[in-house]
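We begin with a single chain expressed as structure tokens, specifically the form predicted alone.
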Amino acid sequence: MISLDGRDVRVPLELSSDVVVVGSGPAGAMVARTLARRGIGVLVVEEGPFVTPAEMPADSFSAMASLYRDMGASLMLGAPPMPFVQGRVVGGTSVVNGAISWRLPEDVHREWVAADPALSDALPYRELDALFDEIEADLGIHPTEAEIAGPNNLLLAKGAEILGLEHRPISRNVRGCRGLGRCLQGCPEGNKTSMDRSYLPDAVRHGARIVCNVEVTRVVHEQGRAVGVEGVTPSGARVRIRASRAVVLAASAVQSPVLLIRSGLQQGPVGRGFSAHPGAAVAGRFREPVRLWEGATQGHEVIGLRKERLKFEALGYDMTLVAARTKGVGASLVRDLEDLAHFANWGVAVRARAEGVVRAGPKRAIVTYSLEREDLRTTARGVKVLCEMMLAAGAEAVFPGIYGWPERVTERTALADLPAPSDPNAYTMAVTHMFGTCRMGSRPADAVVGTDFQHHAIEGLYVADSSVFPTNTGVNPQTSILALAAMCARHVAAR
């Protein structure tokens, strides 16, 4: 499927295609595909390497190593500090996703028309409903069979059914799933739907060319116009790509705007209004075995709480990494080890109203993000629910992982009286969705790209991935980043 493995590039290279995509994850994937059905020449630019499902390592630490970009541990400078996680390989994150697949609520919708009129005609909801039926059928997106959910997935859905607050299983893209638990390292097997399984294939039986192992560094423009980009390879050689169309980014909303930066391309508020879905987790004892790192990773949620700005969702981790996130040494650690299969682990995204920044640094992008009081308490409020649905459930202990709170606790009415703590630092959190970086509008002052989704200030330079969303969702992004980059492609095509 790789034209070229940037590995094999030890001097200087150049390239031309009508499109130059940079990023194979959801976004680019679909600009990809969308262009080559129509004839148009396509070349997608990944930073990261091409792994076939046989190659998946089995452990968590393997794979952040090789399919992570910092190896899953970029950081995010704030109050709290958070690591964000991203997926540097042919696929993108959908690689290393847990495959939840989310239509874009109609409410936030009508937040963004209510924000900027313009997108009603830009993002119509018939439109978008029509391309979320497209993309559930392409990637076999459907809820998770109760056979291969595991019992991590059913605790919750017990647990929840017993609060009396709504929930269901999860739906996901995957096709022939066996719940392996493990998603989270690439599916070994391949029947996670994940773009380099689905439509990055499709853009190369049109067609499409895919560059591996190649780092755009700067987008080439001349007289206010896009012409394509440079890069470099892991040997240091310099790679220039030509676009005699357009240039695409769906580098994602952290990486494209710093791409955008260094380009020298600062209209707009780009960077500023990034927002996100931080997360945390509470761990649980059952007395029956719950061997969290089997069955589906991610299959079940609760989403009675969404107008409060909470989801909750099943997290299954495999072995390595749930046995280093045990406390005990020396006798202790081996008590703590023999005890894992009776751990369940559960976690509460949130959708914050904070904003931060992404900035070019000398070597990576550097994210300045704090959370809001509002937010802090939203957080202690969900984290409550977690534990309240785990006890329900039948957990001997609940673990919340709040500074000030108790480290342990048996009984619901030990939660009721708990403050949410003002100090972020009291909380352990985590970002995996991200947008708004690039915000997509009708006013240049306000938007870095247009209602078409090309750059205010420069021809054939469009923008595709999560950093065009006016705000975060509350719901896990990836079929709206795909239905919004076909809507990109669209206006590529019609150039």
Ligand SMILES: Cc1cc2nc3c(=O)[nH]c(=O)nc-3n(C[C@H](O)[C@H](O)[C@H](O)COP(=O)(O)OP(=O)(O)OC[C@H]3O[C@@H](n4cnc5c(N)ncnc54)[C@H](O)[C@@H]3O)c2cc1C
The other form holds:
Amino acid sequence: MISLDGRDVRVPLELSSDVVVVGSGPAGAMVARTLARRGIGVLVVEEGPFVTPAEMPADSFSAMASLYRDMGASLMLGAPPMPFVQGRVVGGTSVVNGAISWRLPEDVHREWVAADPALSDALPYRELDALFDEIEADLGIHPTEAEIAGPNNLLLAKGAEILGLEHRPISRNVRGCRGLGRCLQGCPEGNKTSMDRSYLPDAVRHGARIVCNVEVTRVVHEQGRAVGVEGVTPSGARVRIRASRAVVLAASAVQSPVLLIRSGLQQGPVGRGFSAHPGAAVAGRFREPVRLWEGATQGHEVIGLRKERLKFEALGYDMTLVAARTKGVGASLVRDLEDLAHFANWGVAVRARAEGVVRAGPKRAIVTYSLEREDLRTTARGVKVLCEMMLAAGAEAVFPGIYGWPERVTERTALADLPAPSDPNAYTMAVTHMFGTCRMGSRPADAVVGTDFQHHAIEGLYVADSSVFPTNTGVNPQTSILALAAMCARHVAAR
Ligand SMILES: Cc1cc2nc3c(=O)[nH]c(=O)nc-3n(C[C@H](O)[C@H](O)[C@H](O)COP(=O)(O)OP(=O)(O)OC[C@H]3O[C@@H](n4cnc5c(N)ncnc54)[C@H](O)[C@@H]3O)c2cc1C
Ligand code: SF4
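Right, and the form predicted together with this ligand of this protein, after the form predicted alone?
Okay, now the whole complex, with that chain kicking things off.
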């Protein structure tokens, strides 16, 4: 599938194409596939390696090292300090994600249009809906079957049902999933329809080329027009790629603004307005074995508190990660480690109100992001609900993971009066969904790209990823990113 591997390039190289796409995650793959199917020449440049299903590592440590950016531990500065997790591989973060598929909720779309009425024509919901239909058919998106769910998912269903919270099996982009619980390390059987297994091969069948292991360092622009990109291979060789029609940035909501800034393009609020869904996780010990490393990695969700900006999901990890997350000391720690098979793990994603900033550091992006007081209260409420669901489902003990709260809770009544700590450092959280750093909008002063996804100041330069989203979405973003990227590609094709 790969035309050129940057590891084989040790001398300066010049390439050219109609369109250059930077990044091969959902946004880049969809743009490449849409354009290639229209007969337009496309060259996708990806910083990460190409990895086949058979090469996907079983353990988290090796997966983090080979498939993730910065060992999966890129750090945001702020309170609390949080890692932001991203894939760095052909297929982008879709290779290591949970395959959870959600349409952009209509209420979120209404918020976008209310804030900028021009988005009503630019992103009509009925067109998005038609794209969601196509994407769901292309990627085999369907609810997780009970036979492959495994206890970690089924217990979440039980807990939510007892508490009367709306819940359902997660719709995922998988075909022939056997519930091997390895989505976050890359599916070893290629059963997840991540971009390397779906839209990228389709793009290549229609003539697109993919270059891997080349990091794009800047967008080349002349007299207000994008004419290509410059990049570098692991050995330091320079690669210059000319684009006769357009350059499309699809490098993610962190890396796309960094590329603009490094290219001297400071138009609009570039890098500002970073928003996210910080997540916290709760572990619970059950009498019966849960074996959370088996079954669909993320197969069940609780959606009844979405209006409170909370969404809950079962979380499957490999054994090493479960062990690393086990709390306590001495004999109780030893006993819990011996009993790892009895632990369940569920997470809550918060639609945080906080906004942060992405800047270009000398070597990597610098992300500054601190949660607001209200976000901390929402998180504490979400953690409490997770604990309540676990206890309702039959957990002997739950481990809330908030500093200042009891380490282990065995009764629901013990949760009732626990106050939300106001110190952000009491919370352990991570971010996997990011948005808003090159916002779309009709007014150049408030937006980086226009309603046609084109940069307000540079002709022929487009941004296709979730950087352009006006806000976070409160739901898993991959399907929304795919749909908006398809719309971006239509504009590129029409120029
Ligand atoms: C562990 C995890 C689980 C997740 N689970 C889900 C889920 O179940 N459902 C869901 O909807 N979302 C999920 N997400 C989020 C989702 O995967 C991302 O929102 C989505 O992949 C973002 O798409 P993207 O194309 O914008 O960026 P990415 O998928 O991050 O792709 C960007 C690509 O660009 C490359 N790149 C960056 N900079 C450069 C450069 N300078 N030169 C060349 N290449 C570059 C990167 O290496 C990367 O491969 C998850 C995320 C994580 C981390
Ligand atoms: S749960 Fe297992 S089999 Fe299913 S897609 Fe994920 S890794 Fe593949």
